[in-house]
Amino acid sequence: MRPDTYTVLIGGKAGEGVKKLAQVIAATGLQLGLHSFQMDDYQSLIKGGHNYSLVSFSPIVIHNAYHKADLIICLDELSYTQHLNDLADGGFIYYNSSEQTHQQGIGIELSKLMKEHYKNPSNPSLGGLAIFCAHLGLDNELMLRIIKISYKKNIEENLSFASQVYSLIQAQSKLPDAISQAPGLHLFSGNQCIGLGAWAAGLDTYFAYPMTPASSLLHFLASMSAKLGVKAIHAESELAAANMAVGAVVGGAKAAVGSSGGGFALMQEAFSLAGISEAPLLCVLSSRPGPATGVSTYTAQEDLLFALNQGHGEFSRIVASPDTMERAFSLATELLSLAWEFQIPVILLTEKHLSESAQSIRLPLGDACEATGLIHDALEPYNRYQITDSGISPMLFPPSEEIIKWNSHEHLESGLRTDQAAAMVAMKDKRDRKREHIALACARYPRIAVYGSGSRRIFAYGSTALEIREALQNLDDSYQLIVPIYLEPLPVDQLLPYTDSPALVIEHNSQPRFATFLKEKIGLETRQNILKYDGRAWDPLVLATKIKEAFDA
């Protein structure tokens, strides 16, 4: 079993500040020298319903939240009934006794106390912070400092309310002891890492129409626009966002778009436009359950084949998926750089679990790869689609005295439209020549990740690797996890050495799409598929049991 973990669950209605409270609690753990992982479960509602967040702490790196909680804080009645069975052995559950009375747990009259301290209606989540601090015996002054930093409105009312709640609670348990202080740790979500990675490579403009779970990337870049210098554009639709992004590239801007599967389906035509016009474009596809609108706020990997086969017609693309928060940063940097190097659209494929979960990670996140393209030499006549041995043609952007043509039709070297047979073949061959060079360029970066050295092999990709790595912390060292990061082009040469025995394949699909893909590409024989398709991330202990049973069967 993994030593020294502690999990807090906070539940309440949408609009009650559950996620904000979880973020503050997770950040408090960092101040105490602990690693943390925050995971949010919420419905597609503005108010009401049921939301909850999990925060797990550990003195060593933690890759996923645990579902059995040592401390549960219920801001409403539904949270109590939903999560009473999620209480770990020896755990404590607190509830708002202004609205409910229960035989099990500790009641605090949060609603009544709020009326005594606030002039206007507020939400009870700040009381949850006081419960957390007092229950774990954290210093009252630390709690007050956290409130002043994290809650900017109604500061005096907040302080008096939280102080009274704190005074009503006896310290009952404590967080794990930090092995050592961990300076440099910061709490980042996957989408924040993606945004920062693209910015580090030179991103100028990000276009999107909000679609969960990619929406928070738009919100983050918009909130950081003044500091980062990235223009975040909320377009009127996904079609508009993708076409505006291609237009921005034509003007010389380094651009990206983001959406989930349904929105990205609307971007297919623009993705193909980027393919034939050779417009470098970074696309972030953050998956959720589908098809159609599916389940808006949960996680899935159903878009794997969709991403690999995005767009119509034949053209090169790169598809890669991060397995860690740090990789989300480095991969966004790499992909924007590769897009500009080869003048192609690229896809960063991820899932809600990585996009919206947050983990303590150390800064700086990694080296940046500045996105630069082959720029036209002013001494030569300019042809946008000049035929070259590498397939890469020079680019030129306004202002310029040269005539600049980008074309969505098949074209000549000059950019003029053509339907001549020989010209079509020559231009398709030019674009196809990029493939070999793309594969070599991708090899500059880590294309697979391998965790462990055991003989019991497991294959996964994307955020599923986070869940598996935490599950393996609860098993012995006889396991090895292999994670392809670059999916197109797939690093077959690096993966083949791991195909000498049947492997376990784990994915968030109802059909073994990733396993089938590996069978086709590298001939991997599957020992067993572990499939999960209810939109929820694995509890590490449950997954550990399933992994062990699969190999012991």
The other form holds:
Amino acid sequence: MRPDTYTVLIGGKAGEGVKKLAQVIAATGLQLGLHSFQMDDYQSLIKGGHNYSLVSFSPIVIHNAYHKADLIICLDELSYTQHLNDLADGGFIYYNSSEQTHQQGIGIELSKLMKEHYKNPSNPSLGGLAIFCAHLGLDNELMLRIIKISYKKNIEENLSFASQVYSLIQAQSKLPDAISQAPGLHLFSGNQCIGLGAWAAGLDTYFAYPMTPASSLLHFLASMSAKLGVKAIHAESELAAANMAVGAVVGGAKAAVGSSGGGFALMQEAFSLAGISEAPLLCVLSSRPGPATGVSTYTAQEDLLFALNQGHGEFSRIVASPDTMERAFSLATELLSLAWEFQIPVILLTEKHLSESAQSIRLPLGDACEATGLIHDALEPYNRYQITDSGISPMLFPPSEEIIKWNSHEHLESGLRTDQAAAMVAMKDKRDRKREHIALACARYPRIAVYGSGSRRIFAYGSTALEIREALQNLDDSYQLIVPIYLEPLPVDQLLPYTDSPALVIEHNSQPRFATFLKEKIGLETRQNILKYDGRAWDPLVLATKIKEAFDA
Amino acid sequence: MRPDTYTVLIGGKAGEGVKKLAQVIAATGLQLGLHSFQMDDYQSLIKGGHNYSLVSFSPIVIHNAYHKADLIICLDELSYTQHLNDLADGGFIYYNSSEQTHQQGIGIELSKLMKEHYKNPSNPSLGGLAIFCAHLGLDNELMLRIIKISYKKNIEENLSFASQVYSLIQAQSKLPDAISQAPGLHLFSGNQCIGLGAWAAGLDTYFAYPMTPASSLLHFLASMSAKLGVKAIHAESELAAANMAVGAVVGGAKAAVGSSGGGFALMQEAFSLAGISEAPLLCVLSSRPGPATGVSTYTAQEDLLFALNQGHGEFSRIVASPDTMERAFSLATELLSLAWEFQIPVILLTEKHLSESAQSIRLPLGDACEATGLIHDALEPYNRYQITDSGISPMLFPPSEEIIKWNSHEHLESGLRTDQAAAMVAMKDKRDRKREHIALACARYPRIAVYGSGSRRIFAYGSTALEIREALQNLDDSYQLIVPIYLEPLPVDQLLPYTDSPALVIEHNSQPRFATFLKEKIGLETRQNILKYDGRAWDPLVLATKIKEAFDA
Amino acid sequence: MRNLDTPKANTWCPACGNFGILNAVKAGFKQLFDQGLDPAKLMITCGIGCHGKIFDYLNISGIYGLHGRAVATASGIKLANPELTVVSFGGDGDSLGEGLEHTLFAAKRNLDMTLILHNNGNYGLTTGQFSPLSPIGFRGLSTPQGSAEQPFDAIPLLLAAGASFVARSYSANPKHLAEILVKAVMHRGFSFIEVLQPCVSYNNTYQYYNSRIKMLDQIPSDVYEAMRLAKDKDHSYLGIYQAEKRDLFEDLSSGFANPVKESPAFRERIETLRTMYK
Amino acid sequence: MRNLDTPKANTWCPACGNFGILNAVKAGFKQLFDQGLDPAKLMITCGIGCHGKIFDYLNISGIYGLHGRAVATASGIKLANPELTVVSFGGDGDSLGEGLEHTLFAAKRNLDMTLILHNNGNYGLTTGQFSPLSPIGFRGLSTPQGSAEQPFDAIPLLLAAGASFVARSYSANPKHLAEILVKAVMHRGFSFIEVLQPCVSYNNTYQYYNSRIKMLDQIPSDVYEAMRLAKDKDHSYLGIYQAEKRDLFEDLSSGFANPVKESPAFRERIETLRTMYK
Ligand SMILES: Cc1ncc(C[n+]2csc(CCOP(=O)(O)OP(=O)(O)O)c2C)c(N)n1
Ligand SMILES: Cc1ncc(C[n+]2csc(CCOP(=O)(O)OP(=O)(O)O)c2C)c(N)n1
Ligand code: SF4
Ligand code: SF4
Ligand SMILES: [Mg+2]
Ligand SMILES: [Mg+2]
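The form predicted together with its partner chain, contrasted with the form predicted on its own above:
Once more the chain from above appears, this time first in line as the rest of the complex follows.
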């Protein structure tokens, strides 16, 4: 069974810095040698409303935040009423007593104090940080150092405000003891892992139009453009982004696009263009509840079949979904690399829960692979779509004396357009010949992940694996989680050994879409489905109970 | 075995009126009491190049044109060289001896004569018509009448040119004798059937952006707008068309959109909008070879899985594909009607081969059903998304004193937006509850078609059924063709009885996509696949041989 | 008189310019109701963004559509039933970025409807990225080093596309905006109102506009003068830039004038077909 | 000198204006080669339509992209490697209908590339439907009773969007077009050339243009004068309407100036990350 965890919940209005505070708190735990997982629940609004973040700490690796908190810090009244029930046994709740009076918990006059310390009172979350540090008996000096590093504006005011709040509070709890100093652990969001992975593999250009929960990938790469050189272009629409990306490939750049379902829907024609023109393209699809605009800031897995069947016409693609933050990094490198090896579009399918949550990990730099394509060597005259046994035609990029013609129509080897029957068949056959090679190449990488060795079998994919793995840390070892990472081509052979008994299938859908997919593709019988489709991630403890019940029943 | 057929092939340059001539010839057969099937092979160009059309006649119903012709009429030299091999045993070929000299066949100086009869020589196809009439011994008067009805411009010149050509030719063949006068037979293209079906069911507005092979549906409805009142709007893009269509529904109109794969890809976000906002919408997807621009003027079935998995997020849809021209009509009425009954988007999936080929049929007006939706009656206050047992919420259209709010976000019963967990679940559940009712409702209509009662079983869908049925008219009765018409929801129960032996699956794809679909959904074992993916329809005789071989092997 | 409020809690940032727009729109609609507009015939559409939330705050029928597609959905409503009055709310990202084509085609077509552009110079709802109307150098999360492209000018662009009614107003002057809205809705043809809308969170332009705002004396003499005034370096002129009579698309296009009201009954349709294809 | 012909059989209608464009473009490129443009660095893109077939008839590298997206693909090429010269061919349906947003954003951005608009006033390839530039009343298969919408004016629209180089030429005057093309390509920034292109099959405007064509004496004094001249009722003025110096998007946007040429090696990337996240 897992050692103790410690969970902090911070609630407040949008604009009060809740998310940022959660990051700072998570980073603080990291400094103390603890593993941490942070997730944010926020609404589609800019100021007001109610946001909250959860940060869970543990001496060992932690895959998901818990929902019952040992420490709740409420920056406003709504947070108190919303989260009183989320207090773990023996937990503490702090509230903003300038806004409310209550029996339970500890009141701090955050708003009043803020007015005393700031010219333009604006950052209640510094009070939250002080509560966290003081309540857990962290050193005042440590707190001041953290503030200086993390908050670049209003430094003096921040320091005095936080110090005063700190002085009002008594240490009453402590964080779990660290096992080691956990060197090399850094806090990464899933989107950061994807961005860094793609960049590591060779990404030169990223094209997108903002859409939650993919926007932060655009923001991250844009913020890194000065440092890493990568060009992050916010285009006029998703159609523009995707067609620009294909253009960038023609120009010789490694390119990626990203969006959520709605924006991805608008990229389908260009996705198909990448298919016929054989333009290597990495597409990141981060799902939120749909259909259409749906629910912008929550999580879901509704886009599985949509992703698998993107784009009109027949062409090969790879679809894979990371089950861990580390995998988000390594998979992004694999996928960009496979895209270039086979000159095909690939989809990295993920969800808000992975994209926007953050975990303390080591970037698996050793797993990174390079994206390189077969390049024409200049002896014979060049044909962009040379018919080959492997189906792979050498690429060539400008500047070149050779003529390089890419085409959205069916075409001859030269890239000139054709509508002749025999030529159509020849070119389709050429592209189809890649299929078996793709399947073989994917086998170079972990295509499924198996966690545990118990007989009670669970199937899931994507970030649902994070929730389940943390749930399983709270159960005995009679469980086994099977996670297909590559969904197309699906590693049927690798999965078949796990289909000898009916399994529990867990997914974030209202209908058992993933379960049906598994049934159709590998014949898996479902023992029971656990479906969640309210946009929220599971609390690992609640999920653990559900899992146990599913098998005990 | 089928009685005699008679096939005419007309070849010429684009702009020479080949397609029109084929229509006129097919209509002439109709007048003589013959059944006919016409199909056009043309390229994506406006003048020049090479187009040809096939018209096959038969005393009994004919499901597809034959490729070996009893009479070949070449308006230009290229037609001669391209089609000499298409001459059936005992057939005749006429060529334009102003353009070429040859041993075989009968030369007529079409170009020269044309110059003599026209001020601006422009319509060689009138010469073709004269050849057809004279060669088959049709009455001169009949020919002149046909010309007057069919060609509204240059009537005098047309008459004198055709008469002279007619006078140069001796009757050498005859058409098969008609069995009856086939009253009520009219020549309809698939797109015309779809358009008329949708209109019969209640279509008020059609929104599209031209894309072959769906364009002719826009053209047909636009041409009928004066007569039928239907508004056919050529919008600025497919995105505009699809969003306008949803708007039209909100405004109270029955609406449809249509495109081929590329344009459909651009409609996916709006398709998903129709899903969440519960806007009844008929979408016509007419496929051509892909991916991307692909091959614009040919046929394919590559979009099956794309169609089935359109749009991001989870929502119910119906996808069905007509196997006959008559079905194109009745299915369009069914689908518009189901769309309105369940307030969902529906897809009528078809191919160039059905959309643009024409057959002599009786419109099955008796099978038409009306599109009507559940309408709010004005006693209680209105909620667009009222939670009901059936999942169906009454609709209401302006003008109304009630507030009617449609929404692309997840929403409350009132149509106001929500991101609350419980409300999300409630609304998803409401929509999901429609599923079983949809399946039941579809059962009101023929969901599969079974042709023949032999033990040699063949599966196909869409226009491939036309090709196969005509092929089977040339084989003995040991075959049986099973055609799923409704593909989503798939009538599994109805299909299962036909899965007891491995079947031959025939489709226009380079990979056995439909076969895989059947395997996954109904466990059908494939005995062999017949795949054709060069954009061309089968010649029924060639296909008949292939089918026989597949079973004899 | 219809109460235009809804139970939905307002989630705009305190002091956001959208409040001014909401108030002005309510006032404008009330004036229109007074002048005989039937509330039962009023329909609204909007895109996705902070601006779009106005849909939830107005007790009026319509559709909360897709990002960028407000004008396309509005066009569909109008075409289906031209007796309806259709007003569309768009963001600058929405109507001049993602949905630029629909905005310009609506102007070209001259369907009788109104578009209110909430010009806050950024993508508010998605956390302040630059928009098609943000100044060059605008720093947002997607352009941390400053945007590299010059902005569109909404009014000249709409005029060039052929909009028959073009005006500008300011969210901090709801009285003016209400007046303009009334005129825009009364105008027969496509009406476009650019509303200058400060975004306190990402692009607080209150001071900037307060010091620049001036009123147009009259409708500019021609479209070029209108463009010149719209782009004036020193002043943001409010008022009507263009108000031209032009044929309506719905009057010129073929088919039924009102597809919904003239829609033939099922039996009639079948009879028509039976007669046509005897 | 590079031979610009390809083995592809030409399938334009005899006497189509596109032949004039093809000849002019070949002549223009040859002049540019003479002036030092490296053919190895020239890339073309096009949309789908009769115009797009020029891709098959020019022995130049590039991509035959999607309908409406020629400018977006071109932008991607240029952003990837700004040392390339990128010329894009668009139809009026393509660049001002389906792909309107990309055309106007390219103008706004001022990426250094050239768009040649084959303005034949209809959708040629899909059999003559009305286009965004067809006159009101145009009869095509989708508007058998005549189109119900007024056309865009390409040049005023592009000027309003901020295009830094704007010109008009005529396919029947390939010498003029070649000259304009040379200037457009030499211009640093987004260049737009509207080519009046008769379509003999669906919109034969030879006579119409022949009787209207005049040359601009000089670049108009300002953008409004330019718009006025572009919309002149009696004459179709050929020549340069605008040629303005403006910062280039590729120079202002952050990240590598040339992503392709500066792309770090794999090892370097891994090392960078190792250092950053020790
Ligand atoms: C297809 C699609 N792409 C992206 C988004 C995400 N998105 C929602 S609102 C918005 C921008 C809003 O900017 P604007 O239209 O100016 O509205 P504002 O919030 O500023 O009022 C974006 C990009 C979306 N909902 N749909
Ligand atoms: C997404 C998509 N929609 C529609 C089409 C069909 N299509 C091909 S070309 C064309 C219009 C061509 O008009 P224009 O751009 O003016 O070119 P032209 O043929 O006149 O040169 C259309 C609608 C397509 N290929 N892709
Ligand atoms: S982000 Fe800006 S536009 Fe959006 S609500 Fe806040 S102030 Fe208003
Ligand atoms: S249709 Fe018109 S534009 Fe196309 S090739 Fe023929 S003449 Fe030229
Ligand atoms: Mg905005
Ligand atoms: Mg054109």
